[in-house]
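A single chain, nothing else alongside it, follows as structure tokens in the form predicted alone.
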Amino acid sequence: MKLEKTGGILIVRLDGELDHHYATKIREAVDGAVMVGDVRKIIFDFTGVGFMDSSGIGTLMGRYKLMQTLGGSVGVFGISPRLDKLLSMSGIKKIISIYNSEKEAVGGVS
């Protein structure tokens, strides 16, 4: 995982498996960027990321309820067809915007 701030967004750059273990990393130092610095967007790039269970689920709606609390919002991309049907069968999709790029998810996310 890698965090890159700019202005108010928080991309995550994410790699490998987002288990249970991953999640918890990600989560701890996700929260600990929004609470240290001015960030109103986050940006999860899930490029990297060939498998995601229940866990990085929960992750992704922690996020989303914590930029909700702070008057931010929460986006990905990078997805691949596996993670993109996973994401529609939670409800992820009803709430966190799903980009085709980077520059679509900075452009987009408010």
Second form
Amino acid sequence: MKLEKTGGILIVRLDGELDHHYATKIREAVDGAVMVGDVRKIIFDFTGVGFMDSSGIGTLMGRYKLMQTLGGSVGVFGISPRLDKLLSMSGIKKIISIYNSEKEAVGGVS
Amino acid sequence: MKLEKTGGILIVRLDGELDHHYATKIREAVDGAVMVGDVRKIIFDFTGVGFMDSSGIGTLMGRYKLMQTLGGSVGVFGISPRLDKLLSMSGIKKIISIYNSEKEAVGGVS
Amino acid sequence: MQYSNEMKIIFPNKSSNEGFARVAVAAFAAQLDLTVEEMSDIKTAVSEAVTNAIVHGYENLKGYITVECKILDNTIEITVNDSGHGIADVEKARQPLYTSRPELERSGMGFTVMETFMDEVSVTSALGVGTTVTMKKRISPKE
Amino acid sequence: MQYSNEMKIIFPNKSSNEGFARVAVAAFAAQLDLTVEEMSDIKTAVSEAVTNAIVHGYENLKGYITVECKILDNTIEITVNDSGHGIADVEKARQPLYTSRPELERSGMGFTVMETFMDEVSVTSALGVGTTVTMKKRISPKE
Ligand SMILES: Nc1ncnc2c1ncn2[C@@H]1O[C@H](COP(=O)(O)OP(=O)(O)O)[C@@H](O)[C@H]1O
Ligand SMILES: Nc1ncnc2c1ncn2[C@@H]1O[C@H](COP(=O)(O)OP(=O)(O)O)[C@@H](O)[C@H]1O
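Give me the form predicted together with the partner chain now, not the form predicted alone.
To see the whole picture, the full complex is given below, headed by that same chain.
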């Protein structure tokens, strides 16, 4: 996992397998970075995620709630068809933005 | 596993993990091809072998004995440092030829 | 004659074992001729059931989780068992988006994911005794 | 405080399970910070012990093999057990190039390979009861 902050945007580059074990670490790292301040938008880069279960949905939902409190938003890009299927099941696609590329995500087209 | 016969040379291209399970299949396939006749030399291509245990030593030893009966020989190429370590342990390198390349093996430099 | 094989794995309720359980089941399932999609379905379903055993079954207790796999011809049956708290109302628990642990950021989608990716999912549970989830998937024959 | 974890796998004596056993142990061992070389050492040693249980332990019998792994800090201990024929003379069996089954193209190098790749190998066996091989490897700390 790599975190990059530019302006008010926090890009979180995930890698490996997004299960409950990894979700706990993502939560800590991301919320820590957000608490330091000045984050208006969290963008998750899923390009390197080879596996995800419903823990990933919970993680996105949790960050959405956090950013809602702070008046910000959450977006994702690099979603494979399989991850898209998982996200679709939960209805989370209605509240966070799915982008086709990093450029689009950072540009803020939503 | 792929078997190619050119002239009196049988090239056996191995792949995957050379354990006891796979060794049984190699034995059947190679001995079958040798029994059809006219094989003076068996060359094993180890390039695609990612794992080997002592079953591989037994397989080479068995083919060496077979070819000795028939007045032929056995050679190998594509041996990784790890496989080389395993072969060295058993003394089998004294009776079968280890080549640096397919060309060398087929050319018969021993 | 039917081809059959089976295995069982047992491990303590550490979240670092979620990955181990997935890979072990995948390595065993690989003897079936699976598509990438079918393999992912199985790994995801196992991950959900094992995570539930860790997060809900044992919560702050210590205990062991058992995963059994059986292959009979082209069907794989996977059973995940814990000897933890158990589930009071299984029907309610299986509803999409229902979770008893929102504060742990569970999404309530675990059972729904298992049902989506496997052909059959059955749950037996008793309070104070534990929970057993049995899942079956028929693998489509490849030519 | 020491880090510890453990797991156990149980499977029938089919040669197709040799690969499963290797991958399961490797997936579990991966929580240690292993070099490629150390990982190969462990996989090879497990393969030897499990193959012995299948080929020699049970021969034409049917039975189950148990593989247990324990991690304590930076040491991994692997135990492979069968309830098969047992070994009459363990000392003789451990000698390089000794095999009771040359017709099956066993090389007699199994125990030697285990001893080469692991730090400690102990064998307990009783005729008609079975064989247990316990292997330990200390993983060198990486910076
Ligand atoms: N092994 C288990 N032991 C105890 N309770 C469980 C177990 N598995 C599931 N549950 C209960 O069922 C609920 C729904 O599970 P699930 O659909 O997987 O969603 P989630 O895990 O996200 O909460 C859980 O919140 C929990 O209350
Ligand atoms: N699990 C076992 N049960 C019974 N006999 C065994 C077992 N493991 C090893 N042996 C005996 O020890 C001998 C030497 O084993 P090993 O060094 O692994 O060589 P190999 O397996 O090639 O014969 C075997 O040939 C067999 O007689």
